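Single chain ahead, written as structure tokens, the form predicted on its own.
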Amino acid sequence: MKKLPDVLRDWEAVIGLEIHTELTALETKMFCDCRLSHTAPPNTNVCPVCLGLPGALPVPNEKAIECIVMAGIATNCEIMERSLFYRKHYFYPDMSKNYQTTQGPVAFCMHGHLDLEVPAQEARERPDFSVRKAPDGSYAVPIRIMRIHMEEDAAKMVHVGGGEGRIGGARESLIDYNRCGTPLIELVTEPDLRTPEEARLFMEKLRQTFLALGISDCSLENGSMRCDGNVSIRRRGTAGVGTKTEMKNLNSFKSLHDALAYEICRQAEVLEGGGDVRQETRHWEPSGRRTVVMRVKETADDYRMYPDPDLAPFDLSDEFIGRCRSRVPELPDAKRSRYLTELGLSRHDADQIACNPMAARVFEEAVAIAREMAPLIANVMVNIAPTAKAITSRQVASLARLLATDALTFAQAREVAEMVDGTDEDPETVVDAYNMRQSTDIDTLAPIVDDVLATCVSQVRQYENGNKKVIGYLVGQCMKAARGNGNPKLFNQLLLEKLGV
């Protein structure tokens, strides 16, 4: 983790959170029928409901609401059974009936938390959380979540044309309503984020919990998910928070952690010169690496929120609640933990296979073929085929197989799963068609090793002078004397042995 300058040796972060994240496993929006689609043509997926005209009434998507339970329960928050929808009023053209609504005080989930692990000195400076020690030596924080609510996406707005002159350098805007009405659903946090790099961990596991429960496709480059940063400073060692800012629509993890480290660092300068942090919303420039200005913060009163006289209260029974539990999927860490304790798996591939659905069902389906090899399985997912779009089960089986009886190398590995990739052929095979198997009888290899340490005089003498590098260079001799058909691992044996060591 990046260090942040010396001004902020007197100063501590505090950080919350506001995550939206767009429903787009849903095929209809949150209170119409039109069909959501970020690709359709502009101002085709609307209906007086998405666009407000008089006399238009909402009928709220069921689908949504197992979606938003679901990923309360997923987070360990508290399922409320009653809960209204709001009107929230602002002006502003992405929301044609001038309101947006949202919930109000009562949200579908309330009071969560997501732990987070943190490096053992910042557990043991944070005293006012409870820092759980995990078997595998990592420390805990559960960073508490206020809420998590519904309410309906706005339109987007595009700013064309320019010219000199010209506000913000665009000469029009147009309003595209086919996201306007599209289901969201908030996450907020409590003020429990410390630092900027504990603020990208937490949305990143947050993107894996989601994709996990597959709600949506989380994509930070499409807008599906983006975040609010809110932040404000305070002395060390004391409590309580101060003028906070918020940082608007964040759209990469990067963008994240940089707009919020600017900013603590700003609000630091700004407070060590004597002034004042005043409470406003900000835009990040990554252009600039800088935050600037974009209005005064709003309050809660700015909103005139009320009830909405058109959507009834909320019941959500005992049996609507389950239904939805039932549907949680195995989640990341529950995931992890059972790679490590029963399958045998490093910490870092069961990270990287446990945070990924895809990479997971793969990895499981291929176990299944042949548990036993469970870690040389994951080894393949991780560090042969990463890259591969469509590679089967099977094919990671075949390959993990291969590798375990040395048929073939490391590299050689990777050019086969490239070579099966979106295709039905079995690694076994494409070896013996282009002739790639590791040859590991002794006495066609024995020779090739006398041959090489016959020619290699002076790498030989230099290994017996202490140069125990060399031996690579021997085994790589082999190998091209083998026309790559050696076994390296039974090559490196063999000098060895020739070498009398």
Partner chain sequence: MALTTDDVRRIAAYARIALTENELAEMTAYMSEAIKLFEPIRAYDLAGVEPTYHPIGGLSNVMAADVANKHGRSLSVDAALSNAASTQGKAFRIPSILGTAGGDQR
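Note that the structure is a prediction, hence the values are computed from the model and not measured. Heads up, when I say rigid core I mean the largest set of C-alphas that superpose within 1.5 Å between the two forms. Numbering follows the first chain given and starts at 1. First, how it differs from the form predicted in complex with the partner chain.
Shown in the overlay between the two forms, fitted on the rigid core, is a CA shift at residue 46 smaller than 2 Å.
With a cut-off of 2 Å and the rigid core superposed, residue 470 has a Cα displacement that reaches or exceeds the cut-off between the two forms.
Relative to the superposed rigid core, residue 14 undergoes a CA displacement smaller than 2 Å between the two forms.
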The other form holds:
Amino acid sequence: MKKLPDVLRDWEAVIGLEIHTELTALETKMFCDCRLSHTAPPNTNVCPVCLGLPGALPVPNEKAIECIVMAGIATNCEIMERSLFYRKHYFYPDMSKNYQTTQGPVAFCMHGHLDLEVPAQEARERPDFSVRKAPDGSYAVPIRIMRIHMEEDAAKMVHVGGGEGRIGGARESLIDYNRCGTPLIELVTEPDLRTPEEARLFMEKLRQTFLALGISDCSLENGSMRCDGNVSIRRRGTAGVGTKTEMKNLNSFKSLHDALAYEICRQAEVLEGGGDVRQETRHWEPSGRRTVVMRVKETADDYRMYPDPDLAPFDLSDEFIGRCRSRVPELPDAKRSRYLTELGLSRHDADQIACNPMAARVFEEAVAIAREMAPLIANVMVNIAPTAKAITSRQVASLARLLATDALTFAQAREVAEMVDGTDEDPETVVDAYNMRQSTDIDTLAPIVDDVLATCVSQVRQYENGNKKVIGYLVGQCMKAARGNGNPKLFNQLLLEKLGV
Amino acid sequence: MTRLDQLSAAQIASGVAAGAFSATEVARASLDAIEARDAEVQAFLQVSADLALKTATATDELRAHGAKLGPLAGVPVAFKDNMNLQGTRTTCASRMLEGYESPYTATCVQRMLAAGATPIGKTNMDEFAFGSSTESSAFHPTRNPWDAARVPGGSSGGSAAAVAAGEVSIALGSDTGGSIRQPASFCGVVGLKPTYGAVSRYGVVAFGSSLDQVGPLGRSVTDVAIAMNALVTGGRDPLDSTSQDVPASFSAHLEDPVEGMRVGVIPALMEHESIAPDVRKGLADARAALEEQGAQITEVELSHMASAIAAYYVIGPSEAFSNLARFDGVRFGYQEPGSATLAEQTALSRAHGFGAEAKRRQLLGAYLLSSGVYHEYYYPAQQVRTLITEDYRHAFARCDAILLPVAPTTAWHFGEVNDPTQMYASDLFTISLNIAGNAGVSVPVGSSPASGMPLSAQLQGPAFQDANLLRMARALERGIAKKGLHMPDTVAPAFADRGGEL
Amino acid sequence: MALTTDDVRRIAAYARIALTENELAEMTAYMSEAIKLFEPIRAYDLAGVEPTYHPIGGLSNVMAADVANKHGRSLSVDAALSNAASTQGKAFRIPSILGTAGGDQR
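Okay, that was the form predicted on its own. Show me the form predicted in complex with the partner chain next.
The next block holds the full complex; its first chain is the one shown before.
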């Protein structure tokens, strides 16, 4: 099989994604008041409604509707004035009613888009120039979103007796309805993505957006965010539509990318060999790094969709939508550009902080304390304490101030950050308690420099003979003499002065 | 010595409150009446004697502690077997749910209990409410208390028969296309189908979710009104998205005169060829009874009535297919033993758990909802529903209630109507109401000169004017009593003196 | 539109109701008869008529607060499983979904 870059020179891939996100931020299920939990013992968070017992009726969770409207606003969707829940029928016992309550042709959110900025480093998969590339190779494309609709999740099944818990060959299956009825929003893109990398970046961007909204923990690992992809290919320069295949089990960013890459190459091989791509659903096997056929779709499924008579229609008021709009926080894109233009952050730091809601919150609070130090605060967030779990804005501001006054080296700052993380201690106090403060007093440091120059005669000579690197050794000797409390930058400066540079 | 069935629900409740007799004595009298009468009537699928006595004891203890008792204190009530009541089985008269123990209680049942009612048992019905004669019950037929050779009507046939035979004072039924009104008519009792949304559907096994409505059957309009008060007390049910607030004021204006109120008649329907002569006579008496009290008769039109049966038999089976999909034998219900695969287990569980009519309706629904077909029938049926709703709106702009037959005939003999589509046609006068969601009530207006079987008339009223409709029904009942054609609180004569002494 | 036994066979397969050949013939006759009953709704000009899915007038936006177990409906695991014919441990059990290789799948 050819490699992806080679394939993409001759073929253009057309990729669409369907992304399911569980609204884990909620307390209860979509149509009943059972608690949401990923960890409860089997069948303990169930009631007549989510078990589909005879006579039970659904009542929609208001907060779930708020969440999907927020998701729609954040992805530039039109929030539909009137929409209905539908019943989608298929006999499979992971849906307790043998139908799923979902939405019909009109979803709560329709016709949105997200702009995808593809950095130079990631842009290598797109050989064509149908998008305008910047000189560095980076480019931006708008990805249209067809719809976001509200639905309910299915129960979990465990297949027993087959290999590796697989359904094939299983003797029996066990069902746990705890997850049944979990609020799920499904976002469907138009087939606007052209490379596996774009698909991966779209998914990442959507994840960052939903994280910023606080509607889900968006964990691909735990399945609270799940992605299916469909892909077809066509000869470059043609506008036809190829037969598409659908990909399941893309439960990591890497799987999403690799499965699409594999599938594009596979389809190219089939077509170049004179064969036809079949419309089918394929399963990504990360271990074998390949997709395998799950089922062939000969005819479209007939789900007998019709408006759910148990659920009143929705006519979302301007007031309701306005309330949701007011709850949408500043999103990563807006944050990034504000950090760049107003706070003078580097592109890298702005990216890192803007896409992480926790980091952004700490950063902005710290900036509120000391706005003039914003780039240094960002530096602390990104480079000094990137792994801190519970560092406070006060601590971050304090660390930035210590760095700004040269009272601490970067290495020391990392140590201090680790010490104060999760406590309410002020780094200033810690530095003093451990006697780590770098002296910046020339009157204290100058005699030390004099002593070192007097003692290290041979190194001074080497320096004078052109071995400039020896200065590092001399700084080290000064630090040693100062028992670590001298500022190395100042020692360096004093040494150079005294050596007559 | 008083017999239980000589007392109205209000008299029982006030007697219990006053200490004239205890709730336990009433419960025992009801159980005794059932013991004496039900072997013949077979109205019940389950008599919940222990639960009844436990509830009655609790009512008596409340009184002993000086607590205020509810308006239905000690009143023996039966529930159609599609209503969940924890501590009983809920079978929908189907093998599919034989032995199904209710894990929770329906709101309508809960509200009757909250008003102090004593739950006597669960009544027979057409399987999953599919039918008009209670003959499709998987367990046994129910006999019409007025003539054991005849059907009690359906699908709430057990509820109507239990009330008519004096076994209980009030029973709840559910009405999807006439399933309260038609058996009430066949058994000579009052049956109200309230406005859609007036009574919670939570906990009532669904047939057609946009058509189903729970309502009471009693031997007088007054008893039905008291039961309605109980059913709406507490306001809209937060567990049913389609339920709405209705004030519990059904008794307040029940006795008000109807002079000057307008009663609509639809000439084309009143003269419909299918209507039997005795039913025509009953309608004429009803009309006269209302006119004599100063009500004005006015002609109105429901021009799309002709398509009501068609629309109903598209919408109903479609919703039924969907609602009954959950019966797959996995979480509850009949499970075919020894199946090798899930598909086999599901298909055989449903084949052997459901009776013929339940299968017919589901397959019809599965067909009607399939892609391509949906736009041929289901979608236009819902458009026709709009037209029928509009027809009613226009008609009710010109009258306060419409007078109609309930069914074209009195109760028929067992086995007399066995072609399903022929049985569907007998729903002509009841189903348009469910399509529009309005309220309707069946009121006894005498007995057939030919057969002695009960005759009834139907009054239909606009949405959420149920209290006003009952006021008109009460006037009709009063007028008919004045004519000596039918007295309220009448028990089917063959059973009136059998057991149930208080 | 008359239905054939093959149409009905497919519908029954979809609806998961096993039918004997006799039942299939009866059902085909019944469904064809029932469909004739529906003809009146095709007699009208329905262009521009909105469908009524819910007979409830202006009722809309019915929602509930996101508060756990506010109605006390939670079932214990034993109660949840109590009406199930097959369980294993604390889970509902179903037979093989795809059939076990070499099994007696019919």
